[in-house]
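Listed next as structure tokens is one chain, alone, in the form predicted alone.
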Amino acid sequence: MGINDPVIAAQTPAADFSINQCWDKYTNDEHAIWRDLYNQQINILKDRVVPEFYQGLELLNLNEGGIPDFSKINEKLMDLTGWQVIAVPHLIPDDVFFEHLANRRFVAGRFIRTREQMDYLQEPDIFHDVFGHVPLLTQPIFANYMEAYGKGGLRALKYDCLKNLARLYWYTVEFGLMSSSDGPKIYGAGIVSSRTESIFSVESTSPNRIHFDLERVMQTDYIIDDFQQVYFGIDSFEELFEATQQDFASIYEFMSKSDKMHDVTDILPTDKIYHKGTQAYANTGGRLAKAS
């Protein structure tokens, strides 16, 4: 659906690309799809996700009445961390995206996938954006990290280092893991909202799992349309936030002049390795269907 959604097509986006969610226009089946996806993921995530994610779900009550109403979410989010969720019609320009994050506005698609797309769709929908991302925005330290990322993005544009910052977002916000005494836990939205990667990311012997290092991550390639071959783990959200509390100018200057790039299967001498993967999944062709 996406931009083919008639509710979206009928609107003219504002200068910042925001649109009205038009919550009352969702159909009963669309609400039912949300509930089915929600219940599926809650059953799968169980002990695989960080506890802060469940805290966020409880604070926001994201399964009340089906697809969440952004106006209701925002009342709670603003009180908790000063964030709000705004609807956009499609993927938006990078500078606008960073501007929203820097001002504590998280952009989300309005549309929800069809039943034929329950396991996978390429364009992020409201389930990925809201179920996957928004619960952690109730947590002050992660909310601060997201704001810092937005501000860093605006600066990255000036240094032509957008691709490097995109890798940081990919391996933290979308596909990040957190170490714990009983193994890795999920916090990245791309995993949290995925039926099959929720299991693969923490239980498969195939991928590498390596401790997070800012510059290492920013120089590591990633896979868009399949399971990741490497995941980076943090010890805490405090570690993630503190990594952004430095002057990125020297990092950007170095990376803008360097063509250094690490492949998704690389193991470096400086890596702190949690698990050295077999890469069996990738070596046998990969590309299993997975929920986005």
Ligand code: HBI
Contents of the next structure:
Amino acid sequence: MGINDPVIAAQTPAADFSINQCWDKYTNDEHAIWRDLYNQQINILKDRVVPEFYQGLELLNLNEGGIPDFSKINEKLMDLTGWQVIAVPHLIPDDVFFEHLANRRFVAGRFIRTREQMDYLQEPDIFHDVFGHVPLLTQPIFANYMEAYGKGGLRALKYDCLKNLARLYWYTVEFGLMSSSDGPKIYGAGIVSSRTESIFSVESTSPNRIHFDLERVMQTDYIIDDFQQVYFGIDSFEELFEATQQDFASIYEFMSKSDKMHDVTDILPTDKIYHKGTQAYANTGGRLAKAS
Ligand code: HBI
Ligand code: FE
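For comparison with the form predicted alone, please write out the form predicted together with 7,8-dihydrobiopterin (HBI).
What follows is the entire complex, opening with the chain shown before.
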């Protein structure tokens, strides 16, 4: 876990919570964990992920083997979209997180999960943050969306609408799907970095799959410790970026007045449904309910 990483413990974070990655200090075991996770996910994601994700991996040479060195990623990323990756010790406060995104800096954990946590951990590690999130930052439209999201976040703090914005992040950046002629494809980092959810999200008959709608998503609850019961699909990254090019102030004003909230299994008359889920997985106790 992050707190047990001695390289993190030895540092005092800067005011913006950044630390040095200290790439030379990763152990061989840590590099081996990255490679094992990488090889496992590459096989699973093959036809399940959007092609832009693979383009990103190649552009950044994330397939070289071992934990990536942020300074090397950053040279390429700067040329491609002007984004940078910086290391942080743990989850950072929302305002600092948004400030970084608004300035095209993506924050990533330095530590990597242990062999006991290969399938699931709640705190984002370097595999989730870098393998999951960074490839799409090479794609100009998605890169613009992330910056717009950071700016929207700073505004949301003022209107007390952080919850609404966090849901947008959750259902797009973390658990988003994109529709294609060949069925749903994954682009969300939370799915991309998960062995089991990579398959569940696109193949299971259990969850609902619904077309993305900004306000609908901002008013939908989510699950943090098990597979999602609903996924939202976009047609393109352009659609996602376009959705942020409207006056968030009036949306926030409206949402801070109304307490309309949709449950994870709700299907609304206005929804464009791709797949109406059976919810069999959740109704039989889910993964964590069985484990605990
Ligand atoms: N900090 N390190 C880190 N990583 C995150 O993804 C993150 C965070 N702080 C806040 C935060 N995310 C949330 O506010 C957003 O998901 C909305
Ligand atoms: Fe994430």
